[in-house]
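Heads up, the chain below is alone and in the form predicted on its own; it's given as C-alpha cells.
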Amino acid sequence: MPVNNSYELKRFVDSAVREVRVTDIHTHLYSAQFDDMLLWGIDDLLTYHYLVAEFFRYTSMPYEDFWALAKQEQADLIWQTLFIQASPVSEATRGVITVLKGLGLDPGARDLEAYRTYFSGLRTEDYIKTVFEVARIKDVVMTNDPFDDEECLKWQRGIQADMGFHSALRLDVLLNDWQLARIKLGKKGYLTSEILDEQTIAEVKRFLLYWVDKMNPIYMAVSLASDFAYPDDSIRTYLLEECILPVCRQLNMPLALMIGTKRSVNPDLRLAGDSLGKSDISALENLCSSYPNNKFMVTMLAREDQHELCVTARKFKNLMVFGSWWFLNNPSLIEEITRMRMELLGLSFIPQHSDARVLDQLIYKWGHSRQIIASVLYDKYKDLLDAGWRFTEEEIIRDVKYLFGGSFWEFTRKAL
C-alpha cells in the first residue's frame, strides 16, 4: 500500500514499531529453567541498581545499614522515598510505573502491597509469556558466564534454555582478571601457567570450545574499561590474539565488545557503584583492521564517544554497532545517537538492546525505545517524503523488522 501524505506516514511508521516482534540482543535475564537467577516482580525492580543509586541521593541512611535489610525492606525503603516522597521522575522510577500500567495495574494507586499480591500468584513460565507478549518480545540474548559457579552447575546438569532465550559466552574473568581466571580454569581441570605458553592456548581454547558446546552462544562477549588499549603488552592481547579471535574466526561467531566502564568507583554501593569514562577508540580501529575476517559488535559507554564509534563502523563492515548502553538507556540520549547513526549508518546498525537485569523491564525498555525509535524514523521517511520520494506500508515494514532484530542476525550469521 503507498503511502501518499505525512498522515498516513505517521500512522504506518507508528504501527509497524508498536507490532514488531523484537530480539533483544543483550540481556542479563535467564530462562525459567535457571531458577532464582532470573528477576522478576515488584521487588527486585524496586531494588534494581539504577534506584538504589538514586535513592542515596535523598538519604543520610548508612550504606552497611541499607545493606543489611532484606530485599522487601530495601524495596519499602525505595518506594517511599523516591515515589512517594517525591515525583518519579527520572527514567529508572518511570520505567517501574511503565511496567505496573503495562500490567494492567494501577500505578496512580500506590499500593506496593497489592503489586505484590499481584505478583505472588505468578507462575515464572506464565509470566515470562506475559511480559514478552507485552513487550512485542520474539527472542532475548542472555549473558552466560562459565566462570560463575552457580550458573555452571545448572548447565553442567544438562539445563536446556527455553524457547526464545539464546545464550552469549561472558568472558569478563578471562579477559580482565588473569589470575582469578586461571585459579577457576584450574579448578575446572584446565592446565594453565602465568604467561602464555602453547600448553595454556590450548588449554584456553579447550576452555572456550567446551562451552560453545555447552552453551550455543550467539557470541562471545566482554565488558572493557574506560582505558581499554589494544594493541599493548598486557596477557588480555595475547589471549584476543592467540585464543578469542581465532576460535570466533573458526566458528564465524562475533565478539561482542562493551567498552566504557569504570568499575567500583563508589564500592560502597556495590552494582550500582561503577561509573563510565572517554576512551580512545584507535583500540577499536585497530581490531578491526588488524582482523578483517573476525566480526565485532560493539557500544560505548560515554556520549562523547558515539560519533567517533559511528564514523569507524562506516569503515569496517566487520563492526557492527548496537544499543544505548546502560548510562545512555535514557530518552533523550537514544533519541540523540539513534538520529545521529541512521544519518551516518543507513539502517546497518541495532538501535537498542535492553540490558535488562529483572525480567519485567523488558515492558519499560522497549515500549520507551520504541516510542524514540519510531520517532527518528518518521523524520527520516518525512525528509524523503518531501524531497519527492514515495514509500510502500511494506517497505517500512521491512525497514523495521531489519532494525529490532534482522540486522542482527544477518551480521552472526554472515560469512565476512
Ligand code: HDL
Given for the second form:
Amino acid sequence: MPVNNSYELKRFVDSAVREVRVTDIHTHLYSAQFDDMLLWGIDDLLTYHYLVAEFFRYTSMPYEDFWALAKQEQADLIWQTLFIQASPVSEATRGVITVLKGLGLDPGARDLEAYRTYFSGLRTEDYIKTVFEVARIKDVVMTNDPFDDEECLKWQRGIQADMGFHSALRLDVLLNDWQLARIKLGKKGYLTSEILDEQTIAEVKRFLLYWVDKMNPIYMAVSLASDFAYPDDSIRTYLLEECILPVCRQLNMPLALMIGTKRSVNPDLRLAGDSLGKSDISALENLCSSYPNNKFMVTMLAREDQHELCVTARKFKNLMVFGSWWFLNNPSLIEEITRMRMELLGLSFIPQHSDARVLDQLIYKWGHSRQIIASVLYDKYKDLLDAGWRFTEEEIIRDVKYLFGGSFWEFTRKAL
Ligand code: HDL
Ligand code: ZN
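Having looked at the form predicted on its own, could you now put up the form predicted in complex with D-arabinohydroxamic acid?
Starting with the chain above, the whole complex follows.
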C-alpha cells in the first residue's frame, strides 16, 4: 500500500513503531525460574537506584539510616520526597507514572497502598506475560554473571530460562578484576597464574566454554571504565587477545563493549554511586581493525563520545552501535543520538535497549523510547517524501522491524 502524504506517513510510522514487538538486547531482568533475582512491583520500582540517587538530592538523611530501612520504608520515603513533595518530572520518576498508567492503574489517585494491593495478588509468571504484552516485548536478553555465586548456583541446578529470555555472558570480573577472578576461578577448579601463561589461557578458555554451554549466550559482554585503553600491557588486553576474542570468533559470537563507566564515585550510594567519563575511541578503532573477524556491539556512556562512535561505525563493518545507555536514556539525549546515528548510519544500528532492572520498567523505557524513535524516523521519511521519494507501508514495517530487533539478530548471526 503506498503512503501518499505526510499525514498518512505520520499515522503509519507512529502505529508501526507502537505495534512492533521488540527484542530488548540488554537488560538486568531474569526469567521467573531465577526467583527473587527478578525485581518487579511498586516497591522495586520506587527503590530503583536511579531514584535513590535523586532522593538523596532532596534529603539530609544519612546514607546509613536509609540503607537500614526495609525496602517498603525506603519506597515510602522516595514516594513522599520525589512524587508528593515535588513533581515527578525526572525521566526515572516519570517512568513510574507511565508504568502505573500502562497497567491500568490511576496515577492521579497517588494511592501507594492501592498500587501495592494491585501487585500483591500477582504471580510472577503471569505478571511477566502482562508486562511483555503491555510493553510489546518479543524477547529480552538478560545479564548473566558466572562470577555471581547466587546466579551460578541456579545455573548449576540446571535452570533453563523461559522462552523470551536469552542470556548474555557478562565478564566484568574476569576483565576488570583479575585478582578476584583468579580467586573465584580457583574455587571453581580452574588453575591460573598471575601472568597469562599457556595453562592460564587454556583454563580461562575452558571456563568460557563451560558457561557458553551452560547459558547458551547470544553474546559476551563487559562494561569498561572511561580510561579503557587497547592495546596496553594490562592483563585485560592479554585476556581479550588470548582468550575472549578467539572464543568469540570460534563461536561467531559478538562481544559487547559498554565503555565509559566510572564505578563507585560515591560508594555511599552503593549501586547508584557509579558515574561516567569521556573515553578514548582509539581503543575501539584498534580492536575493530586488529580483529576484523570479531563482531563488536558497542555502547558508550558519555554524550560527548557519541559522534566519534558513529563515525567509527562507518569505518568498521564489524562494529554495531547500540542503545542510549544509562545516563543517556533520557528523551532529549535519545532524540539527539538517534538522529545523529540515522544521519550517519542509515538503519544499520540498534537504537535502544532498556537496561531494565525492574520488570515493570519495560513499560516506560520502551513506551518513552518508541515515541522518540518514531518522531526521528518520521522526520527522515518526511524529508524523503518532500523530495519526491515514495514509500509503501510494507517498507516502513520492514525498516521498523529492522530497528527494533532485526539489526541485532542479523549482526549476531552474520559471518564476517
Ligand atoms: O553495567 C551495566 O550494565 C549498567 O547498565 C549498570 O548496570 C547500571 O547500574 C544500570 O543499571 N544502568 O541502567
Ligand atoms: Zn546494564
